[in-house]
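First, one chain by itself in C-alpha cells, the form predicted alone.
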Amino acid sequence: MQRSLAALTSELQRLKAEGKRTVSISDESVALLRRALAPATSAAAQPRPAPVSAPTFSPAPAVSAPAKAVAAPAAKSEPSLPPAPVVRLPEGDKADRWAALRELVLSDPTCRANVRPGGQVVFGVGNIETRIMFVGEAPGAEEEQQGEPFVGPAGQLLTKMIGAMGLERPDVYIGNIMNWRPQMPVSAGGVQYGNRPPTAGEMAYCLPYLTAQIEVVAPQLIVALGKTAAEGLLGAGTFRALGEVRGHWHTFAGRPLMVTYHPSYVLHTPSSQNKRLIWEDLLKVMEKAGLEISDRQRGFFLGK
C-alpha cells in the first residue's frame, strides 16, 4: 500500500507540474484513499515540514449518486526556518573556495536538524570547471542517503541525457536547489515513502547556497530542470504551467538559463514525443555552451 501512494505522490506531482489543479476520481477510490491515509494521518502528529498543497480530488460522478467533492488532506502551516544564510567565502582558488562551501553545507544546522537519521545533507557535484549547470528541485531517498544529487532513477535518466549530448556526468555540474530530503509523514519502521516539492521558505533558506556554488562554479550556463526548480530560480508565481517558461532562455545570477522538463516526467510518460521536448530544449543549451552538434544528435527521437 506504501508503494501505492508513493507511485500516486509522483503521478500528483507530475499532474501538478503541468499545471493541472484538479483530477477526478470515483467514490469508491476516495475511500480506499481515506483508509490508507489513516495510519499516515496519526504519524504526522509530530511536528516537521508541511507538504504543499496536493491538487483537489473531484470524485467522478456515480451511477447511482451524483458527484461530491471530496477536499485533500490540508497542508499544515510552513515550517519556521531561521533566516537564509549569508554566505562569506573566503579568498583562494576556485578549487579551495568550493571546498570551504561544501564544508559550510555540510556542516549547516538547519540542514542537518532537517535530515531524517541516516540521511545526508546532499551538496553539488561535478566539474567546477564546467560549462554547463544542471539544477534539479531537492534530494529524494537514494540522494539523501548517498549525499549526492540525481543518483535515483531520474539521475540515471539525466546521465543518459548528459551521455547524449556527447558529454559524460564528470564533464557537468549538478545541484539542487534544496539540500535536504523535505520530510513527509514516516511508516510505523520509520521510512519515508515518496517525496514532495520543497516548500518556498524552504528553497528561500537554501538558495543562497546554491547561487554561492554558481558563483564559484561560474559555468557558461544554467539548466532548471522541472517546475520546482524552475519557480526556484525564476521566482514563485512568474508562471503557471511548465510549458510556458520551458524552452526559452531565462537569467539567473547574471547567466542564461535554460528551463526544461526535469527527467522524472519522461519516466512517468516516456513517449518520443516527450523525449523530444526535452531534447530540443538541450540541443539549444548544446548550441549555446559551443558543442559539436551531429545531424544524428539533431535527428533524435524523431519519426519514432
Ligand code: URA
The other form holds:
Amino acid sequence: MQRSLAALTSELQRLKAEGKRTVSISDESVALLRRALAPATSAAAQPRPAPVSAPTFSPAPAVSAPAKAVAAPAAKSEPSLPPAPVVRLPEGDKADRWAALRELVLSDPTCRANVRPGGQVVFGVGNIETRIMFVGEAPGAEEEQQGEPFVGPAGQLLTKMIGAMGLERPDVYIGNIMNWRPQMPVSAGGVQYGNRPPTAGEMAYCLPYLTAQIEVVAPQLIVALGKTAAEGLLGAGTFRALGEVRGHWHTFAGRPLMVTYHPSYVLHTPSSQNKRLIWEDLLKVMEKAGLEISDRQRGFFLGK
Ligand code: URA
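Which structure goes with the form predicted together with this ligand, now that we have seen the form predicted alone?
First the chain shown before, then all remaining chains and molecules of the complex.
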C-alpha cells in the first residue's frame, strides 16, 4: 500500500505543479487514502518529487567465464522479489570482469521483469580505472529510456558538478543502488509519472550488483548522492537525517565513502548555500583523490 500511496501522492504533486487545483479521484484511491489515514496504518513512503527548475551548478572554472548469480536469503520486506543475487565474478582482467558483470545485470530476469515496456535495465557507466565512483539512487524516466545512469536533469547537474571538479564525466564511474526505475502506476495514456524511492527489498536485491561493480572498478573512493544511496551503503536506520552523515568520511567495502546531497536536492532548492554545502563535500573528495584545487575552486559559491 505504501507504494501505491507514494505513487498517488507523487501524481497529485505533479498535477499541482502543473497548476491543477481540482482533481477527480477514483473510488480505489479514496479507499487507499482512508486506509492510510486509519490509526493502525503505517506512514506512507515519501515520494521523491520531480525536479522543478533547470540546473545551475556552474561555477565555470578555468570475458572470460560469465559472471554467475546464485540465490541468497530473501529480503524480508519485499516478498514479491526473489532472493538477492550472490554475484560470482569470473577470473580475468578488469575489463572482462566488468563486461561479464554488466551482461549478468542486463540479463537478470528480475531486473528485466521490473522494467516497463520500452525501458531498459540500467548498469553503471564510466571509467573503470577511475579514482572516483558516484553512486545515486535509481534510474528515472530518461535513464530507463537511455539505459544509462544520470542522463536526466539531475544527471546534467551531476555532470556540471564533475566539471567544476576539473574532471569530465568519462573520467569517473557513475552507478546507482537500483538497476531499474521503481515502478509507478501508469496513467490512462500509458505514461508513468514521477519517481519514488526504492523499497528496502528492491535495494537489497540490487545492492550486490553495485557492490560487485565497486569490487571490479576498485575506485579509490565512493561518493553517495542523497539519502537513499547513503542508506543503501551505510545501512537503513544508521541515521535519521542526511545532515547527520553528509560531509563526513565513512567506509563502504573497505573504501572511503563521502555522503553528500543528491543533485536533485539542488534542483529543488538551488540556493548558493546548498550549492556551497555540496561543493565543500566535493572539495573533500578532490583532496582525498589527490586532485589539484585552485583558489578559484576553493572559493566557489562563497559570499553570494
Ligand atoms: N537520480 C539517480 O539517483 N540516479 C539516476 O540515475 C538518475 C537520477
